[in-house]
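Single chain ahead, by itself, as structure tokens, in the form predicted alone.
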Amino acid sequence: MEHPLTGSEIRFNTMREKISLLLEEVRTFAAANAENLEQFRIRFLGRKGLLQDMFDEFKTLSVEQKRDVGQLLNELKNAAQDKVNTLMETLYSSNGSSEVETDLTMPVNFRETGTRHPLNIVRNEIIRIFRRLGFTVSEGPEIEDDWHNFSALNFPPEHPARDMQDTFFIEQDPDIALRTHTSSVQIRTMETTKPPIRSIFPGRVYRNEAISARAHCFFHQVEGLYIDKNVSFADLKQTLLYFAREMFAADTQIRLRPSYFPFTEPSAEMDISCNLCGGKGCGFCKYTGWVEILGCGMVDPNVLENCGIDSKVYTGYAFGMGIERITNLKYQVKDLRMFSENDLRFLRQFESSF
């Protein structure tokens, strides 16, 4: 005659019976998208799940039935992890889908992507003007000593640009310096190469200047050095009247006056015809119909000496820029800061310029 099951054995069977059921549902489980994977864990491994529940049940059984209900139910979470695991790898896939992807008619989902910086486009545009007339690019450290800086230059040691107020001196050795100008890389360039030199020098500089809308403590430079025999200053207005008219207009013109430069003799700034009046006079030129856009001059030949340039032999001129000062003509930005401030508002009004 067989023995009637107590209630602790019907208890043992029943979850027996549970758990291999759950192991096949999990085994034959395949999400069709994020949120019904999400149910399938919250249903299994979440705190009020069906494996929670049944470890709450597993305790009211024997010492001898947990060991082979214990066994079965670890079985069963592990799988369920797994599988959770797996899904999951496939649904968010490298191309950062979280779909499956069966259905090669479904849209692309397409990320929000950004957009060149402004000062980057005009950048490139310089770049890509003088590579035309055979300028190659050169760039340098951000980090120089006095002498690249400076003295190479044919600053004398009184000179107000030494000054605490002008530059970023490192405070553990004052010969050491954040670049004022990317004058320093022509200096390099000149200890380094061989007559005939024709670079453009593309860097941030930094100047120990109050940040306000029109002035910032870091700022951008394209300086240009042209060395070889017979350089004149002819040639040097030539190249900047081809530059402008390529950057802003065919009919832009250009004037040059005279002015001082340490590492220049003789030096000048140039002004071109204000492309927002067309010379006739505004608010942005301040009525004058000019507007001025960068310094120039002819190498001293002390500058050429200190490289190790026989000034006797060689002549060149030289120019410099602020990429700042360009964009401001081209997309009249009125103020510095916000190039500084990657305001996503601010520079998708560029994503046409491109």
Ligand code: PHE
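All values reported here derive from a predicted model rather than from experimental measurement. Positions refer to the first chain, counted from 1. Rigid core (definition): largest C-alpha set, two forms, superposition within 1.5 Å. First, how it differs from the form predicted in complex with this ligand.
- Shown in the overlay between these two forms, fitted on the rigid core, is a CA shift at Glu305 smaller than 2 Å.
- The two forms, fitted on the rigid core, differ between these two forms by less than 2 Å at the CA of Glu292.
- Relative to the superposed core, Lys330 undergoes a Cα shift smaller than 2 Å between these two forms.
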Second form
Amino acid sequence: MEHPLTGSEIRFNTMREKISLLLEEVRTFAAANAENLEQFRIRFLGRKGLLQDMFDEFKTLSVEQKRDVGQLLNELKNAAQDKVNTLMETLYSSNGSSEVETDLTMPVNFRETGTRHPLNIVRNEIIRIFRRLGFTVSEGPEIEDDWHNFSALNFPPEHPARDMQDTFFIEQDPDIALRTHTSSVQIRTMETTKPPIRSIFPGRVYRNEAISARAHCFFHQVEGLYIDKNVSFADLKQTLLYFAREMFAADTQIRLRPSYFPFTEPSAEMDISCNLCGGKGCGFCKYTGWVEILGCGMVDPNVLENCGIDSKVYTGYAFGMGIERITNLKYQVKDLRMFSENDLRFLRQFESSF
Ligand code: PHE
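Form predicted alone done, so how does the form predicted in complex with this ligand look?
Now the full complex is given, and it begins with the chain already shown.
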């Protein structure tokens, strides 16, 4: 007489049966799309999937049964994994349809490209204008020492611009700071290059200011430097007039007002005729007809000497402008903070091929 099956024998037989059915299912499975395939993968191979369940049940079998079922389970697992791999390959190489490979009119997977940041658009425009005049472009470090950011530029030791209010120093070393202007790159260039020098220096600069619509703790500059024999203030003026007219409009007027910078003598600030009202006066230019765009001057002989350039042979001019300022004038951005908030609704307005 046949003895009744034990619990473990019943489990053994059911498992064998189940595995062969599932094996058949795996072999015949075809995925219509990526979602289908993912469902299949989760059902068989997922952490709470069929195979995991069966491997758990497997632990309750006898040693002999284990040998038998273990082999079958591994077979099922490999079959499921192979199936997923092959289907993945076909799905992703042909977009799930064998027709795709031959139908060249099918749309491609469209990837949206970003737009250029407004500050970069304007920076590139400034660079292109000065390139046309023969200026080269140089960059330098944002973490600077006192010499390049201040001392070599003729800042007296007690000058207020060195004050903790304006400059980010590091606690460990009063000699190291985040550069407050790209004039530091002018020094680096003069130290390493023999005149003639004709370069511009774009870059990010830092000042310790409370963040508001009109001030930020970092912003961007382009400074320029021209050193040669017989460079005069007239050269500076003509260069800046050319720049203003290329950047804004062909009939833009410029105005130079006397000013002070430790590293230039004489120094000036330059206004352009208001590009919104054409100089007639409006809210934007506070009804003066003029808006300030940059600082400039003849390089102080002390600065030339600090960099090993003979100030009896060479003269030069320098200028510096804020990219945010120029961008505001071009696009009327009311709040500086917009430039660093990464709001796509703002950024997408500046489509450009530059
Ligand atoms: N370095 C000055 C600033 O950051 C700008 C400047 C550059 C002025 C060159 C004159 C000459 O404000």
